[in-house]
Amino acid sequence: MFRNQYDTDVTTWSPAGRLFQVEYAMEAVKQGSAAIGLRSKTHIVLGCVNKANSELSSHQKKIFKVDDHIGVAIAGLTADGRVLSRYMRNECINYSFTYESPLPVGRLVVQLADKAQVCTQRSWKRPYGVGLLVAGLDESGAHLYYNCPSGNYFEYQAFAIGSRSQAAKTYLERRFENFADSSRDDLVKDALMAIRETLQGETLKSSICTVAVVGVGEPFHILDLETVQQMIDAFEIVGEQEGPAAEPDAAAAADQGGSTEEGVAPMDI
């Protein structure tokens, strides 16, 4: 993307029918660290990659609890994510006080999308530079939504946003048909596997990822580091066993006189 005469104001249309300021906000989501969500019939799991600005600083919080039955994971501008999560928390409190029942997830997502849409139609405002994965459980079942800075929202079985999220999407697309009947632990395993896909060779450790769960009989909560590390070790997803398994295949190809580089998928996605 580059500057042009149609991107100085969020309310200015280009001749091609585009709002460049909104597209720039959507680009900010792609620059944030990856966030992942997937759901079954009874549980929803959120995961994110923790990135620190330097070795001397702590990482920004990327997963927020909204209510006992709702949580969000964000990618993009963290400050905007905090403001929107606080708005969602207030909406849940007001609804619960008025109606003495939990706020339906779909209604909250629509309110959030309406709030984001207003910023695309006011010249004195800017779009929120953050994407939100909203996980929730209500009377109609488990839900996973993605809220876009443009004001659009979509419901997914599984989804990933942020930098290098395409690798996670590829993994989720291969596995999503099994998610509906998956157990809680299997969902967490798949979330960790998808997170590992976004690391591009970096070793997956509990210190660089956060996982949260909400489900039937289980309020929204973030798993502690020890639990996540035990799951990583138990599922053997660190990748230590993949190296030895690949060597015999390369040796077999060499014996056949073929080139090991032909037909190999590119590593940089």
The other form holds:
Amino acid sequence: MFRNQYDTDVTTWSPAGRLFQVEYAMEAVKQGSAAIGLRSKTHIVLGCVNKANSELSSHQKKIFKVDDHIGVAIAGLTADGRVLSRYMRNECINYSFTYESPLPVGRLVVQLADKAQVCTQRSWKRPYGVGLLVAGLDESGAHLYYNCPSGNYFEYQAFAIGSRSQAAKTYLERRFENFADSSRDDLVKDALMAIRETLQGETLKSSICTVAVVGVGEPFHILDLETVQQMIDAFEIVGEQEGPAAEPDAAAAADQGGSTEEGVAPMDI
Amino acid sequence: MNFMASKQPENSLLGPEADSQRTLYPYVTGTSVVALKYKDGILMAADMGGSYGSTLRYKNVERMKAIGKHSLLGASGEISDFQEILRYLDDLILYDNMWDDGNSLGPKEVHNYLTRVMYNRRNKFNPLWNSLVLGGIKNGQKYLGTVSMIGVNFEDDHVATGFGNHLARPILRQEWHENLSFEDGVKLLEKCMRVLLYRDRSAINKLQIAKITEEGMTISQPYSLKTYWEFSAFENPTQGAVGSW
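Given the form predicted alone above, what does the protein look like in the form predicted in complex with its partner chain?
What follows is the entire complex, opening with the chain shown before.
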């Protein structure tokens, strides 16, 4: 009801205690193509759907290596994502140079969140329109974090962001309890299955998705097309038996539509 | 020709700072630090002397300090610079603790941080006049390294500063081995410190030995080494002396 009056400035509160500009930024994340992440005790896998604008163009890069032990997948305004990735790479390399030791991912994520928060409290800035799935290893093991434009961050066992991510989330919710002890290959398989969920029936092939892995003894790297295609072929057969997860269309629609009606402010969750 | 000494300092290339801002020489100095890896962690020894040139002026200077949970720092050279370094490290550890996450800076990280500090000061021609020994243990991994005032750094199973390099390291090279017991480690360090006491003019007979293990850091009460002077050559030192002139 009051949205239009209080949504021009990021520094204007609504009477209900919401910052609409920040919520709109989170909306931008939902419009981007899907990115998913899942982790076991020793490995984290990031995956994303690469949709090119036309057959003539290449697709946008959505997964970035930040350091040997940290990688990030983005959804939303990829330009903002690129800039934040550069910031993360800078922080990692400065820390490595001073301490000869990898920057703990938990600290990088806090620095990133603080950077995002600044943009929610300056009248001359706008929030970053990108959600980041940060995968990294530190002393305490494998971690997967989600950083959102509001400046909040959460740690996850598995998560999906972007358009049609609800389908992937439903798949992951069913399976996440097994992830902690999964082998690396099973984890990649689950990632590919989750990506397939977001494609809504379209055939999964390695040309439309990107998968990256980081784990103990395995520096962050993006898997090449042949490897990914092999893994897709390996389980597609099994996939016939399982069948794609049957989730109602309503769930997908609700994800894309406006969940920004008056009610629970998204960033409180 | 104007022979008046110009007030423009010769180091005008270095900017507006006056010469009094640069380190030229040390004033109150500590002598050697010796350290070695042993079974449970690191053992480090240093005497408690602070010399003022050739005067053995201060006799209660603690030249070894714990840094955070995992590290031990020993220093020789200018004592005031050591105190400055302790202040830097205090800030470093404080900010590290303020993150309040499961991560903490280990000895390797502290050592590299110190290397950066020392090297950067050296590049500004304003060094911290110390030779530092940084030892510690974290998650079972023992670490022992050293940094000099010009930023030279390396790790080893046993390290020493100053005279210790010349007198103690040869002993350690012969007699150090992996997995020394605590008692053997202390005995070995005392052997080194005794030689330094006999031969280093700035050494005093009041030392401390510090140990750092997974449990933490402990530092002994100051004590002195037994020395032997009953050599026959000392009894009548002038006996065989040839006349001076």
